[in-house]
Every structure is written in C-alpha cells, then in structure tokens.
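One chain comes next, on its own, written as structure tokens: the form predicted alone.
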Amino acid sequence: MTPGVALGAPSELELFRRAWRRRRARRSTLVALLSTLLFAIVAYLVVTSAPGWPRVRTTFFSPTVAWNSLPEIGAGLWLNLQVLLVGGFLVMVVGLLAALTRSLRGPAFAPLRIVATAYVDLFRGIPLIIVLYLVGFGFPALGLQGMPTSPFVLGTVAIVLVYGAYVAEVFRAGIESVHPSQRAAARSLGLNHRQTMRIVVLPQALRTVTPALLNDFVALQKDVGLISVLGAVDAVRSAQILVGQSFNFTPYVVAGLLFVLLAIPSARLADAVSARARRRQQSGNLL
C-alpha cells in the first residue's frame, strides 16, 4: 500500500461477514458457558455423592486449615516469584545467545556452533528435576572457593540451563523464519552481520516467536516450584512442612491454587498475543 493512502471503506459483503462473525462469536460464547456450567454441576454431583467425599473434604479442602496456612505459603511463594523474575530474564539472555551462536556462518565459528548445539541437545534431553539435583548437590560438592550454596542461586542456575535450551530453539526458529532476501537486502545496504541481525532479523523474529515465548514463561511459572527439592522454603516446601505438622493435605491444595492464580494472567496474555498475531496475518484482504 502506498504510504499516506487510506484504505477504502469495507464492502457490503465484508460488513455482512463481520456481522456474521460477531453473531457466531456470541452464540459460541453462550454455548460454551452453558456447557461448562452443566459439566461443573455434573462433576460436583458425582464427587459429592462419592462414599469417601466427607473424608476427602476434611483432608484436602478444609477451610480452616487453608486459611491458617495461607500466610506461610504466601511467604514461600515470594521466593518462587523471585526465581521466576531473575530466572526468566536470564533464560531470555542465555536462549538468545545460544540461538545467535548457532546461527553464525563460516567455518571459523564451527567450534562455537558445536558447543551451542551440544548445550541445547543436552539440556533439552535431561529432565529438570535431575538437573536440579546435579546442580544443587554437585556444585557444592566440588568444594571450590566462592561456590554458592544457596538453594535460590543453585535452583535458578538449573532452571536457566534447562529453559535456556528450550528458548534457544524458539529463538532459532524465529531467526530462520525470516526470509533470506531480508538479509541480502540488508547486506546490500552496507550492514554487517551484527547490524543485520540487530536491525533487520531479530525484530521480525521476535514478533514471530512471542506467543511461543509466553507459553514457555507460563511453563516456567509452574516449574519454579521444583526448587523445593533443594531445601528452599518456597510455597511447595512450606506446604510440605504444614502437612507434616497437621497431617492434612489442604496446604498442598492452597499452594496449587496460588500457582494457578499466578499462571492465569500469563496464559491469557499468551492467548491474546496469539490471537493478535493471527488477526494480523489475516488482515489486509478487504473485499
């Protein structure tokens, strides 16, 4: 489209299609609401009519135990939030560096590409819980001067190693999705490789992979609770301590609900970004 020239008004056919889409969206929302409500009622009746429901309600859904355990679990959740913020930032940095390293061209950079590829293959293949054990208990066992022993630091390092490998592949997919003609055009304008990646390739790649990155962030919010295996007193560990004191499993339910509440805004943001990207791809064809 020529700059400064506005698009014409949509045709009657396009207006009819938009009205039909709005009616269909409202109808779909109503059907979804009714079906969800019906499913919830049926599920409630099935669960509450089970013979062991009174015992389960007392053991897992005690309002008094939930209220009393909320302050301690909430304090532990603050540690999870710190790991999430610090680890999320470092994951982006490590993932981007690994992706850029794997995208280097030329035989002179072959050792760097091999190291980056080995890192991605290794830490995408090892379960996070094993990496937590190896880093959390292996690094302090080396006895090196100045080696951190904090579960917060070691747990964050393990999470960054694993999620950095996944995010590196997301970034690499976005970089490779940019058409080679974009690089050729940038080089014809006199930009070197670094300038081409920074000015031309990376902005386009980031727009492409943003929904995938947000989904990885949602998964990261859940997995930060695994640092409890290193002894960190986070929300999960706090719930475990409370369960050991009262022999009531309600604190686990409280911790799970807090993680769900933490993940819902990010999940909805990921859905909104995905929908916006889909609308952007489908726009521009007014009839």
Given for the second form:
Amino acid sequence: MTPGVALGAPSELELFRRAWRRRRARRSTLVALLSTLLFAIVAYLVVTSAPGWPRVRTTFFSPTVAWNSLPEIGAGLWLNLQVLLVGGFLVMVVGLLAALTRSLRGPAFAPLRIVATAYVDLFRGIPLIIVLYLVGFGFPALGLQGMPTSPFVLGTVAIVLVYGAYVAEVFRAGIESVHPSQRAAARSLGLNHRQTMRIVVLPQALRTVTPALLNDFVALQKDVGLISVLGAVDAVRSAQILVGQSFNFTPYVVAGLLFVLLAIPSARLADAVSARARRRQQSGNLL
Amino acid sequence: MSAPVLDVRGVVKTFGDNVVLRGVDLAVGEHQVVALIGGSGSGKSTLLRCASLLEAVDDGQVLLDGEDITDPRIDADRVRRRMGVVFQAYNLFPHLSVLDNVTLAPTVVHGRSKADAREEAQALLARIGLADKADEFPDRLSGGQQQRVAIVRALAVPPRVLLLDEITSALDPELVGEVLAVVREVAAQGMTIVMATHEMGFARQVADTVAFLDGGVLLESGPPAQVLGDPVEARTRQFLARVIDAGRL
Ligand SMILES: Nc1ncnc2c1ncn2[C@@H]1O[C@H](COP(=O)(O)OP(=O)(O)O)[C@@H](O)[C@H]1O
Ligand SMILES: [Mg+2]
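Switch from the form predicted alone to the form predicted in complex with the partner chain and print that structure.
Now the full complex is given, and it begins with the chain already shown.
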C-alpha cells in the first residue's frame, strides 16, 4: 500500500464479493473432501473384493515379513546412501571438469577437448548396466596389482563414469546459456578466459542448471541400487536374499518404498528450485 | 593535436560476405570526445568492438598510445585493461551486487586490495548519486541507474579511453538525461571518449568531433557545428533530415 494514502473501510460491494468468495472456497473444499473419500472407498472395495486379493496381500504386502526384513534392508540402504553421497560428489567434479575442458579454446588444448568430447559421447550412450559389468567384473579380471575388488568401489566408479557424462552435458548447456554479452563485458574489463569463466560465467551457469542437476540427482538415487548386480549387499541385494529365503515378495516392496521415501525430498526440492528459477526469469524479463 | 590516444587506421571488418567496415580512419586525441553517428547497421558497434579487441579486424590497424594493438603477438587481455567499454544493454553482472560489479576489475585484474577498491567504488557511486544502492543487485535498479553503474564500472580503473556504444538507446526517454549527465561530467574531467550515439543535441554540446559513418565508410568528420549544421556530404544531410523528422535534434 502506498504510504500516505489512507484507505477507509471496504465498500459494501467489496464486502459482498469477499463473502461470496469465502462461501465458494468452503464449498470447493467440501466437494474435494467428499469426492476423495468416495473414490478411496470404491477403490478399496474393488481391490479387496477381487478374487486373488488375499494371495496378493500375503505375497506382496505381508506386515510381518515387512517388519522382519526392515533391519537388513535398512542396513543395505546405508550402503546405497554412501554410494549416493560419494558418487554424487565425484559426479559433480567429473562433470564440471569435462564441461570446462570442452570449453577450452586454443590449439594446444585440442587433444584434451577431443578426449573430453569422446568421454561424454561414449558414456552418455552406453547403458549403465554394461558399464557396471565392464568395470565391476572386467577390472578385477585383469588381475592387476592394487586394483580394488570391492563392489562398492567399482560400482561407484561405474556410476560416476556414466553420470559424469550426463552432468558434463548439463554444465555445458548452462555455460552456453550465459549470454555472450556477459562474456564481452567481462573481457572488456580485462578479465582473461579463466577469470571470466570462474567469476562471471560459471556462477550464472550453475544457477540455471541447478534444477536439471537436482533431477539427475533424483535419477542417481534410484540407480545406486544397481550396484547390487556386482554382489554388493545393498538394499536391493538384501531384499533379494530375503525373498529367496521366504518365497515372499514383500521385501522388494519394502526396498522399493524406502527408495521412494529417499527420493521424495529431493524431488520436491527440485520442483521448488525450478519454480523459483522460472519466477526469477519471468520477473527479470519484465524489467 | 598531440599524438592520438586511439588511432584507427584503414580498419576493414567482414562477417562472411557482409563487408561491414571498408577501411575506416579515425584518430582520437587526448581529452577529446568523438561522437560516432550513422544509421542503424552502418557499423558503429562493429567499429567500437574492433577498437576494444572484442572483434578481430580483417585489415588495417588500431593503435593505442602509439602501440599497434591489432598485432596478434600482443596480450589482448592486458590491452583491454587500458580501455573502458559501456554497452547499449548495460551488461552488468546480475549475480553480483552493484559494489562487486564496480570492484571486480580493480581487485581481480589490477590486484588492488578489497578495502581500497571498495572505498573508491563507494566514492564513485556517491558521485553519481547511487551510494545507497551499493549492496543492491542490478535487477533492482532502473535502466538509467544500471547504465550509470556500468559507466562507473568502466571507470573504476581509469582507462585511457572510454568507448560508449549507444548507451542511452535502451532507456525510457525520461531516464536518458541522468545517464548523459554522467557522461558530460566524465568528459569535463578530461576523459578521452568515443561514443556511438543518436543523441544529436548531446553530441552538439559535448563532442569535439562528430564522425558520420555510412555503409562502413567514414563519410565526413569535423566539429559538431559543421557536420551537424552544414554537412558537406549529401548522405549526411539525408541522415540528419531523417533524424530531425524523428524529433531527435
Ligand atoms: N557478430 C556478427 N555477425 C554477423 N554480422 C554482424 C555481427 N555484428 C554485426 N554484424 C552486421 O554488421 C553490420 C553493422 O552492424 P553494427 O556494427 O551493429 O551497426 P550499428 O551499430 O551502426 O547499428 C550489420 O549489417 C550487422 O548485421
Ligand atoms: Mg549498434
């Protein structure tokens, strides 16, 4: 409100409009509640009255099996979390390095540029599972001295190789999205290529790509479960072992739900950050 | 005239088949203000970008204080430090505060201490009446305020020559005056300035020389009264007639 302009009480007309809007809002809430309740009841009745439902419930949703499997699957999930944190950090480093290498100018850097481009093209194209097999089983098969054999380490390496290539492309798109006039302004102040990158281009690029990076992080949260194919006893592998013992599939459901719980906060964060970025861009265009 | 600060000699610039500058000569003496006028697409921006080494010339030379800066063996980053450039679209860094925009070159490029640079920047901002905006981000400022900050940013390390490319063209008419006032003050203090502009009235008052660029050729140049009041070339007269029709003289 502009200071100095005193507003009196709202007019009759405005009071009527507000009351009407309040009434309509109350009615909408009521309708939404009722229809949701109705839908839930119908869905429940349809599912539970289906002929195979008791079998489905004991095979996939047995509360006792779920409860008993929790400690082992939880311990396995801790391994996934470690891969996620260590891998996530290394993915950022590798991605940024590859993107910056591709942006280098000058003939002396040609070999580096070619290597970085080849790396990105290669690892963006290969299915993650093949990289996992190649690194996880292939590297130890070389029998080289000092080669790590832990599925945790090798799985993390494979994941970092593949996700580093994705993230390199995200960073590169971000660097290219910074308008050339920003670079011209920096260069005209006497900043060299590196200073321009570090102080002017990268901070703006990072801001633009944060939503995309968070989305890749959500995808990474699921894919860390793939280290189980190397024999690492993570959440997926623990569930598999339990299923093999009990012939009940509930542990898979438990592991799946735990991954979902893990992903929800980052997914919401990604949404919020994209929405904020969009708002800022739109308000920026107005100026 | 003493030895020119900026000396453009026979500069040619092409973009593909498009010959934008066809051998332009322009000498700018110390403390001189040169107004570069000409229609849209006549090559004003290109000439300024070649002079500030943002574009490489295809022929000819640019000399800064007698040194050939188009020599490929020269360190272009070092040369750019001796020039200030202000663009039509301000080009402030949106992720840095006003103060950080101004202190960036002094600290990063010239190795001044942060405290010194801040103090000087504050003094400069105070002179253009924006001391209270030091901690704001550029998008919170009006176009005129942003452009004044951009001028101060270019002046933070006193350059040998200031290149201004239509710095009022993106502004609402009522904001043009505040930006031109800053340029007038900078000129009065003896800065050497080359400015591409459509503000003929301002050019007439402040410029020592008006140079008319047409189709990549510098058709005529001289004192404002002569070039703007009694031009020799027919093309200059046509251009000025169009400008007068548009109400800008
Ligand atoms: N980076 C570029 N690439 C291709 N053509 C360009 C580029 N910059 C300018 N031009 C062309 O050069 C000509 C002169 O442009 P410019 O110097 O911007 O003129 P002015 O500033 O006088 O309006 C125009 O025809 C424009 O299309
Ligand atoms: Mg222009």
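Residue numbers count along the first chain shown, from 1. Only the largest set of C-alpha atoms that superpose within 1.5 Å between the two forms is called the rigid core. Just so it is clear, the structure is predicted and the values come from calculations on it, not from any experiment.
- Message: Could you point out which of Q195, A50, S246, L112 sits at the hinge of the rigid-part rotation between the two forms?
- Response: Every other option is far from a hinge; the hinge one is A50.
- By what angle, rounded to whole degrees, does the smaller rigid part rotate against the larger between the two forms? The angle the smaller part turns through between the two forms is 17 degrees.
- Message: Could you tell me the distance the CA of A32 travels between the two forms after a rigid core superposition, in angstrom?
- Response: It moves 7.8 Å at the C-alpha.
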